[in-house]
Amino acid sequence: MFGQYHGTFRYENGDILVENERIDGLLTYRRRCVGHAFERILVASKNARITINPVEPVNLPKDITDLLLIEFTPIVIEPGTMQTVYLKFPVEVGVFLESEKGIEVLDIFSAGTQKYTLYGPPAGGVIARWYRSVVYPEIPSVERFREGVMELSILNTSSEWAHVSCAVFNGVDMKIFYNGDIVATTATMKIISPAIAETGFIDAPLIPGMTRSVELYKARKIRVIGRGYLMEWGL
């Protein structure tokens, strides 16, 4: 399904279907996904395409948040030492109108339900997406369509021993790869005490070779300057 396309194409799989067709000569995009169905008629010029790419994960199901907020089983880290780890993060799935006049963003959608929660006291604290992974020494198989993989460097900069069970970052940051196999993001995490930590995303294919997905905060023209997370609440 990830990939560019242009004029008419079909893919389906199981609960996902999604397709350009031409009904009575008007060029209809449609999508079916676990039960929520979506249509638009497009008008655009021949050379127009559609791509298709997973995005960051926290559009779905309304503008919510920026903050991705992945619980994991607790990881304890000796001061001064690195651990590099692999987690599982939802996907969400981006489609894009493409012309020479510019980008549309057209659809989004995901196979996976979202959950939510507070990050921080009950006063202060802000809202992030919320995802479960189990921690895993190896780049795990995933349900390409559902479910990411992000490898996630550990360093503990501080001169205590850190206890370590969620991760939580910016959105807007996220670059995300994906291949014929796996969607895929690298993540940096640096704690700095053992209640604060900074976490960021590296610019870089997991696997030599992946493409590197459209991001929605570029199509959509917003201006974002890479800043990463500050986790004051905990680890």
Contents of the next structure:
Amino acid sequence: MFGQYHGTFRYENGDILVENERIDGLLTYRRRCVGHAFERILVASKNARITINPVEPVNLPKDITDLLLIEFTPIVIEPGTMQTVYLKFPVEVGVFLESEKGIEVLDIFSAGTQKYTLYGPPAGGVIARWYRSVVYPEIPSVERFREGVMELSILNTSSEWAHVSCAVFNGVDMKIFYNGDIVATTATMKIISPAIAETGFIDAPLIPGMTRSVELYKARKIRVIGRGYLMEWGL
Amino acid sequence: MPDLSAALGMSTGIGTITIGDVLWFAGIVAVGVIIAKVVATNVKRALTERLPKNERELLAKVVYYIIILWAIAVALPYLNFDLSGLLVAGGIAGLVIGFASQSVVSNLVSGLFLMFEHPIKIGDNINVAGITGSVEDIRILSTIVKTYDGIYTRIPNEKVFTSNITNYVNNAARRFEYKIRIRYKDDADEAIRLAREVIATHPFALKNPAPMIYVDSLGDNGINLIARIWAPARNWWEVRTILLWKIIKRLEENGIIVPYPQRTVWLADEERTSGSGAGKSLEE
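Return the structure block for the form predicted in complex with its partner chain; the form predicted on its own was the one displayed.
Full complex below, order starting with the chain above.
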């Protein structure tokens, strides 16, 4: 399903159907995913193409936050040490219309479910997309339309042992790559003190040869001011 | 140099005003204009995020003209202009204008305080002075609130500033609750489990703080359960309107019914004949 398409196409896999068909002379994009349907008539030049790729998973069921919180099995990490682990993160699929005149977000959908949480206290805390993952020592196998693999390097720069059971990321900073098997991203978490950490993403594929996704904030022409996220409400 | 001094000391022919006096006047006014322009530009820049464009421009113009008037007042004595008469006239005029525009000034000052204190922002859902709705605009003199019925309401800033303001979306999350009644013969633990399952399926019923569901009281007509759910402050209403019916449907699918209000009446004759009514527990 991920990739670029010109003109008409059809992809069907289980609960997911994505197609671009000519109906009564009109080019029509249709999508059906776990019971939800979406349809648009497309008026575009012959050079226009449709790009389908995984996007930052902070848009469904509607855009209320940029933050992604992944909760995982607690890790205790010694001062001055670094550990690389693998987590799973939720995947949302973005469909873009691209031409020489620009790029437009056509559709966003997901085969998975969504859940949100509060990171921090009610007064001062922030809403984040919530996801729970097991900690894997190696790249786990995933169903790539539902889940992606995050390589997370945790570095404890503080002088105390740190207990880490979640990581909060700024979704607009996310660099997602994909190939025929998996969707992946590479992230870092620098522990500054036992209660504060800085997270960010690395703009490099997990496996050489992976294709980089078109990012939603670029398609929406949103200027990104900050980079990374400072976790101030505990790890 | 003597020539320059002589030239500056030359009379202009208007009373005792010299060319030097005129130049001093022009110089002070010119400096005033430059200062006014710099200050007005910086006022506009500083208020870019805080005020809408038209009000920003208005405030900058007010600041600009106040500084120019001040510069002229400072420079006028060089033209032998006696300000004392003006001050007396100005004082009386100021007193009259002050009384007349008391509420305007009060609203203006309150508006400025509101803009800097930021208790409310455009788009916030608030309750102020008994009016509930979303903030459409915060102007220099008034705040515009659109009530949930879609009614345009203008509230003077003085009233906003001196009233208790409830901002429903200032915090990221807020809590709401349902009261759910089940029959005495139903299993409360099972009802709690089912309600928890339904709440877990809604994306915006927050994972943390976790929802609380518990037996609150043993009522006249059934067991009263309370469900307390946290949701994003800007989305709580849609969560609240959807979840209750889903919970009730799930409970009913599993044989747990919301009981009607009921009274068990024991008649004296019946009690005398049967003798077994007293102490019977209320089952439905």
